[in-house]
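The chain below stands alone and is given as structure tokens, in the form predicted on its own.
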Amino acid sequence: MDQTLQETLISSIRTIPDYPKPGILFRDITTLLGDPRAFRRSVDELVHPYAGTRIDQIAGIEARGFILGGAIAHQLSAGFVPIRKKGKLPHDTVRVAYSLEYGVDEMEMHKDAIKPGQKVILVDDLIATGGTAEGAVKLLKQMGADIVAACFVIDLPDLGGRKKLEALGVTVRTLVSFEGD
């Protein structure tokens, strides 16, 4: 029997409870990135949109929006841009502060990374309260980049991410949800 895109997903993410903290229940894609089904069938939905569209980057946001991302990349002929933690890339770089849970952290790119105009699509795990990618899409538009979409494969719906995504004007992809986290 064949299962649908949402059952093979699903059952590919572990839940961890009480991870990071007591109440969190996290939600795992290493055992999704593990399941070569899984992992392929999330990739090529990620694609599917866009195949045959031009788009010239992906950002892809550290670390497992580098799997992803690189992933994405590749199959729709695009370039790859790492947006990581402050102080981890070797070049000039640009950086924008965003809001976490718990303060304040800094994410950067490389200056040269993005050209204005040119079409990105900005890539992640997951999408929670949002701060992470608000803060990639801020840095995105700072460099002049034409945001396609944000794409994930998880989305937290009730935590509210996706609506400040969809306020800066930026469509969001999302190929599975978890209520209630």
Given for the second form:
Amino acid sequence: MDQTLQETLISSIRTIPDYPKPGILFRDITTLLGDPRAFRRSVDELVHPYAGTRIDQIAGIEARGFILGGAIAHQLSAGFVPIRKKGKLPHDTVRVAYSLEYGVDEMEMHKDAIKPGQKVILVDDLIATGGTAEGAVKLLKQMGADIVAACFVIDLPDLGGRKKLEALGVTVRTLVSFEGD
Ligand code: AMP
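Alright, leaving the form predicted on its own aside, put up the form predicted together with ligand AMP.
Whole complex next, starting from this chain.
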């Protein structure tokens, strides 16, 4: 990706100090989504390596992964599968516990959302410790998905999430990174 695009994307992301708690620098992508050029270029850049290849499903992580994932699914002519916090999906689900900064939570996917062998790309806005994405990868593998890649707009490399996913054999694609946490 060229330098100018990277600068455009970085300047379209708003940083909010001490949200949701003291010491956290929250990387807010609502400003990127609200900027037509930055939104479009982010989606174009994320899908670039997969254009013209067969991708069956995009799995998006609640909630910002739904927005990016929907646009990516459209661009790749793929389906969209939501991965949600427990209790939100109406039909039979598969569920996995995943680690958060403090404690654990659970996420779910519909049992019939993905067929074994389908080619899937996982999408979220940001990867930090990788706990959330790791949970999603476990769910997808449980369903027999062929995970082509995990895509994020933002990487926080100091928190090690990318390495965690790569250790699971997942290809990770990110557009911009911010130092620190
Ligand atoms: P993690 O499981 O640590 O990789 O955290 C990733 C999830 O938490 C993603 O769904 C992000 O949207 C959210 N998240 C974690 N840290 C931040 C941050 N500094 N700014 C914005 N969102 C974050």
